[in-house]
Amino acid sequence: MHRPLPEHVARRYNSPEGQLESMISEGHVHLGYWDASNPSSSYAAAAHKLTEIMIAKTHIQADQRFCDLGCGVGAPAMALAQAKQCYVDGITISSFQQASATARAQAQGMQGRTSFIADNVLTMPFDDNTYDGGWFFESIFHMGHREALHAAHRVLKPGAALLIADLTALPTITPEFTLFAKDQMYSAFIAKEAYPELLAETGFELLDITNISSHVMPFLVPKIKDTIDTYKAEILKHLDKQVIEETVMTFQYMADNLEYVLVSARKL
């Protein structure tokens, strides 16, 4: 399976489309979570709820160090640091995201608890055995799973917990979508069934895999349409109607071919 090129991923998130994603998601640049408690929530509010679910799954303690591997514009990292009173180092391949995350931290008085760098996770300049915990929050598919897990294993302390929020391939995934993901999304998706062996190969013990697809995938298209309507005037300043239509198509393509899992593991 191919590994996406980091320069392509960087260009994707530095683009006008990538920059607008951070605005419409209010900094939580990932998909949302909807259940009986929030069926009418906006895309941004549901994205924040998924961040809260991820934070609840961490085992990080006060004043410990955590790495956010593919941190976006930093909202989840800051929410984690605030909730757990830990220190979070975030890394993103995007210079726009790094600058935005740093500005957000300064605006929220979180620069003492968080820091953000623009670099490649696979060659990140963090020392071995540094972190007490970490996560890939909808980022690992941009890096190549095996390579990313090796990189995480290097910087985590023995026994540290790793969380992965991942879009994984349905058994019915089409060759056409796989090619589209490679060429347009700069992503490579694996099946959730590949995780036990992959984690074992890279020095992790699998603790849990939870499939939350029913709370995510059916909502993608209607919620992104609502979001586009809400921000339409601002979006049209940066993108033409064709790009907007292609965005909706991409969400439908994802809903048809992918599922959503939360993976918990421990470094051996």
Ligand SMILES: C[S@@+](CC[C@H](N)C(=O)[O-])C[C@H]1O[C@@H](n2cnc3c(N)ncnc32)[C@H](O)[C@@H]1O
The other form holds:
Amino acid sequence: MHRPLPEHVARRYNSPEGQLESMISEGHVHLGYWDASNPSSSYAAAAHKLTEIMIAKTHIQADQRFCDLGCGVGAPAMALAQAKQCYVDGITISSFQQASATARAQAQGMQGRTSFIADNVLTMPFDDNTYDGGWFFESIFHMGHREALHAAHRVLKPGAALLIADLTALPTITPEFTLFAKDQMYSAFIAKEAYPELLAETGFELLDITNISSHVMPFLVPKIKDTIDTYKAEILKHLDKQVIEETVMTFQYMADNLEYVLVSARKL
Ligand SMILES: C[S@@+](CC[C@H](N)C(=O)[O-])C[C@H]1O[C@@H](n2cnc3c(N)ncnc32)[C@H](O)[C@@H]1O
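We have the form predicted alone; now please give the form predicted together with the named molecule.
First the chain shown before, then all remaining chains and molecules of the complex.
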């Protein structure tokens, strides 16, 4: 399986498209979660809800240290630090995102609890056995799963919990989509069935895999269309119409080929 190049991923999140994405998702640069309690939620509100679900799955205690591996513009890290009163170090490959996360933390008075660096998770400058918990929140498919898990294993303390929100390949994934994911999304998706062996090989105990696809994937196209309508004037200042059409097409393609899982593991 190919491994996305970090410079391609950085370029994607530094681009006008990547910058706009963080604006319309109100800082939660991941997909949304919809259920009976929020069927009419906007994309951004549902993305925030998925952050809340991830936070509820962490076991981090007050004043412990947490690493956010692929942290976007910092909104999930700040929500976690606020909810759990822990310290969060975030790392993103994008210099735009690091600057944006740092500015957000300052604006919210969170700079004492959160810090953000622009670097590659696979070679991150954090010490061994440092963190009491960590997550890959919709980021591991940009890194190469095995290499990313080895990197997380190094910086986590023994016994620390790792959470992974991942898009995984449906059994019916097409070769055309796999190629599109490589060339246009700078991503390599694995099947959820690969997780038990992969985690065992990289020194983790698998605790749980929850498939939340039905709360995410069917909503993608209608919700992204609503969001585009809401922000159309702003979006058209930065991107042309074709990029908007391609975004809707990409969401449809993802819904047809991917599922969404939340994985809980523990460093052995
Ligand atoms: C879909 S965004 C998710 C951002 C954030 N976790 C969130 O939920 O808002 C993917 C993130 O992974 C980061 N990323 C991808 N590859 C990376 C790498 N090799 N090292 C550091 N960050 C990486 C990107 O910079 C981006 O912040």
